[in-house]
Amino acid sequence: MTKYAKKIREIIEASRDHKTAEQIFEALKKTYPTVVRATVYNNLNKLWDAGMIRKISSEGLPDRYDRLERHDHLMCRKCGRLIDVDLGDLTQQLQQRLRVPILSYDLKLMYICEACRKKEQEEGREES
């Protein structure tokens, strides 16, 4: 593993933010200037490959990268934004039901956050 793939796991392993690749290039610079976009683009795709890191993605947003530890993500629907939710490890069941052996599994459950329900009403109040 290359230095900059460390550093851009131990960067994703730490953060519970979900991270652009953008973001990683911008925290990686930190510890390595001289470093360009495609080093990480080049990273990030090495680590998802070798099963190394999560890649969360989304429709019309950029991908996101996170830890394996397993997890399941609360996605909003209108602006992205990802929160981790633990609903237990629900391979067996799965398994269970669909009488074949389950690798892994990546639940992502879409709803609208407060954030955005508060920011539709004020656009209904502004509207009428």
The other form holds:
There are 2 protein chains.
Amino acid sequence: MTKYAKKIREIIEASRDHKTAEQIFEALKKTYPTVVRATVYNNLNKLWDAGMIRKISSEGLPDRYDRLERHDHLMCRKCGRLIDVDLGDLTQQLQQRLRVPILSYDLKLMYICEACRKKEQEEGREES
Amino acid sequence: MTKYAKKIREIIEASRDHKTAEQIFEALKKTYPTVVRATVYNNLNKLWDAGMIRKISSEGLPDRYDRLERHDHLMCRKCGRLIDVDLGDLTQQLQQRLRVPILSYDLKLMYICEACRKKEQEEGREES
DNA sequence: ATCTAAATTTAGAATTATTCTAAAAAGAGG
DNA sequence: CCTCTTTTTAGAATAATTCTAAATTTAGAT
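To test you: the structure above is the form predicted on its own. What is the structure of the form predicted together with the DNA?
Next comes the full complex, this chain leading.
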């Protein structure tokens, strides 16, 4: 594992805010100011292929990266805001009903966040 | 609802193969040969905002669209191949453990498909 | 019908995240 | 200190999607 891969992994493991490649690039520059974007993408892909980090893809927004530690996500349907939640490990329950062995699962719960709910209400008022 | 939105919705509801915007564009051209891509994107976004279709975002691959009917997905971690599975409605079980009301949830089970498993084995042999 | 306003479509440019390419640099092992 | 492999770099290229502004269609009111 190269110094870049290692540091990128550390950044992701330490974070709770679902960083984008760009944000990881910015964070990495604090330690290695001359690093380029391609290095970040190369390593993110390598780490993901190796199953060492999570990747969260969402509608419209750039991919975000996350630590492995078991948890699920609450995602705002409007703005993409992500919040960590833990709904327990469903692996057993799910695997029982499938023939193929599953490596992992992603559970994304859609909701409308506070900010977007307010915005909706205001728009509703205006239109009336 | 315009004729385009209506037809796009029909295409998606009738499909079981998780079409991309491009594939929907191609399918739509059979009925409306002069339609342009932007119209497809406009309508897909509108239908999705209205909660009338599902959107499946995955790592690297373009977004795919899906009918609403309750089901989950088995996704190959290597190539993105999608298979429909039904693991039952977990809404109750999940909602119980959350304070905010959830609109829906996406459950994506990661596995390695047959084709990718074979490819892995062959690569393993070569390297040895 | 006819007018007006709002919504939709069109064409094509623009954006943006990400990947690719080829050359340079860094590492690893003998 | 060579040789081979891997990684990084710089910058061009790609590809999906969004944006813009003008043209067209639609819907409601007159």
